[in-house]
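Consider the single chain below, provided in structure tokens and representing the form predicted on its own.
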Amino acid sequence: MKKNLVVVGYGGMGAWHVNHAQKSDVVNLVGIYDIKEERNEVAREKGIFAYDSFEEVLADEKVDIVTVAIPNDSHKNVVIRALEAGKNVICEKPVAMNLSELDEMIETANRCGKIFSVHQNRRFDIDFLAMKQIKESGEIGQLINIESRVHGSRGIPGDWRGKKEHGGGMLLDWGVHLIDQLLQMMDGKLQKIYCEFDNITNLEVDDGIKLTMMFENGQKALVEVGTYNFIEMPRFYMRATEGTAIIDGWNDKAKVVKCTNMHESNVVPVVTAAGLTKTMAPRTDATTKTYEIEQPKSDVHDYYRNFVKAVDGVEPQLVTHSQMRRVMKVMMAAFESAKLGQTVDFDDNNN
């Protein structure tokens, strides 16, 4: 049977959530709210039920799920506020501006027996799904590294996520979302992280991040934001024991060389300029084997589906609370990097 959903906050995000929910085979939309009333008036006019309070909803005996889309520095007191009411929740990203914050709301949950977790919507991207796939397959040995990159040249937008009292800045708009996924990639606990700022078009809050996590097995993994980029790098890039794969754009097949044999006899020197290598000579096909990977299938929705299925108690919820909670400590713990400028320790326990 389908659960009753109603969205808060009809922004760009809310009115994504209610445009999914009016196709949904798992929700039913009863309406929205918005603090703004020029929204609900925008609701009213297509059609859809505008509540004309917050209390409103949270006295809606029919409501089962509310899902939170307004900024950042909101989330926690409607987030608790509708678990407290009886409502599930599903909250935008990031879930909370700190750990402190982030754990009430999980303590709520919890005593409260709701479900309560984060639109990490970023999971069923294909580029990130199939990037997961070679991984997880071997067929290019094991990883030593990746790189995940997201690159704009508009700097940030001009609304709420260019103010720190807000929580903007792209490690909490765009990071939390690269962040979340190569944490669903790599192996082994999580050891140390470096992270670097960019304040290009804006002073108050990060525009631009290069953050690098050191995992105790060797592996590293580079998250790259940026919004002042007039040529954006590849989307990931990554370097395993037997080959390499990258992803140009969100879009675009994964390409992977495979290598077949790692000593080339007879190679051909590359004549630049200024002398001749042979160490960095191409490689040919005798060595080297190159292909594509056909586009994972994906549907953002299924994020829903599960959802339903954890209030009814028949799956796990995909976006647990551990999951959560590292994915915060790690944003955390860049911040203090990027403050300190140096390398800090993490720790990965008790997630």
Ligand code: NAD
Second form
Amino acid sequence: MKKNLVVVGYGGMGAWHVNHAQKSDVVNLVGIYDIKEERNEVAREKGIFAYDSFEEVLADEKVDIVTVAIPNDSHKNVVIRALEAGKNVICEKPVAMNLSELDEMIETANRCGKIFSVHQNRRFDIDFLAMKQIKESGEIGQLINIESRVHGSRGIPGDWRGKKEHGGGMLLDWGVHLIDQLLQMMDGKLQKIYCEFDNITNLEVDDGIKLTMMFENGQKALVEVGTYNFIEMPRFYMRATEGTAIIDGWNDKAKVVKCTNMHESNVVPVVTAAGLTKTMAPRTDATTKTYEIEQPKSDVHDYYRNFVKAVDGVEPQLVTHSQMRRVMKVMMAAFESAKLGQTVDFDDNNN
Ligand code: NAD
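Structure of the form predicted together with this ligand, given the form predicted on its own:
Entire complex below, previous chain first.
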């Protein structure tokens, strides 16, 4: 049977949840609640039920799940109140402002025996899934390093995302997605973190980040978010022991260049302005094979399908508390590294 859902916060992302819920095979949209009356009016004009208060949502016994899509600094209190009222909760990312807030939320979920998770919808992105597939297939050998980038050119949005007190900044906004994706791909324990921030269009919060995660096994993962990039770099770039894979733009297929013979006998040098070089001469088809991989199938609504199964106790929740804590710990370490201007150690135990 479908579970009854209320979306709290009817802004950009709240509207996304509402649209998805209206088409869902696992949840039934009961209504929304927004702290701003004009947003409730917009919902009502569309024929969506809008509650008069949050207390009314909490008191409504038919509500099984509350999705929280409000600014980041307000997540904790709303999530805790919903859990304590006996609701299961999906919270938008970043789940909290820091680790101690998150721990309070997890403790409440455990105490109340309710399912609580964060909406890591970008685990369903086909570019990420393509890279994960290439890495896991081993077709280009063992991973050396991966780079994941998103680049825009309009600066940080001028709303609450530009304000520190509301949990603004690109680390908490896009960084949280890209970190979560890469932690799903990388093996072994994370050991060190180095992070630099941009403050180009906003001095109060980071409007760009460059974060390197260093793993015990020597692998490295880079997350880069830019909001002042008038030329974008590729979305994904991955080097492995037997080849390289790249995805250029959001909708591009992954291109793979696999090395078929490391040793080339007759390298033709490339002519550069200051002279010839064999080291940097491009490979030919004689020692490499180039191909594209089909885009993986994906359905972002599987997130809700899993959540409902977790509520029914028939499947573990996709985004676990331990994964939520690990991502939050990475972001806390990134803030620390950016503040100190130094690499910081990462304790990957007890996530
Ligand atoms: P938004 O500003 O467009 O909308 C937020 C809405 O919440 C507003 O209508 C506001 O009036 C309402 N609100 C604020 N406090 C409230 C409260 N206490 N109770 C009820 N309503 C309240 O912001 P947004 O872009 O929709 O972002 C909301 C959340 O969703 C953020 O945490 C953001 O990081 C996340 N988000 C996630 C994704 C994703 O892909 N997963 C994308 C965008 C935003």
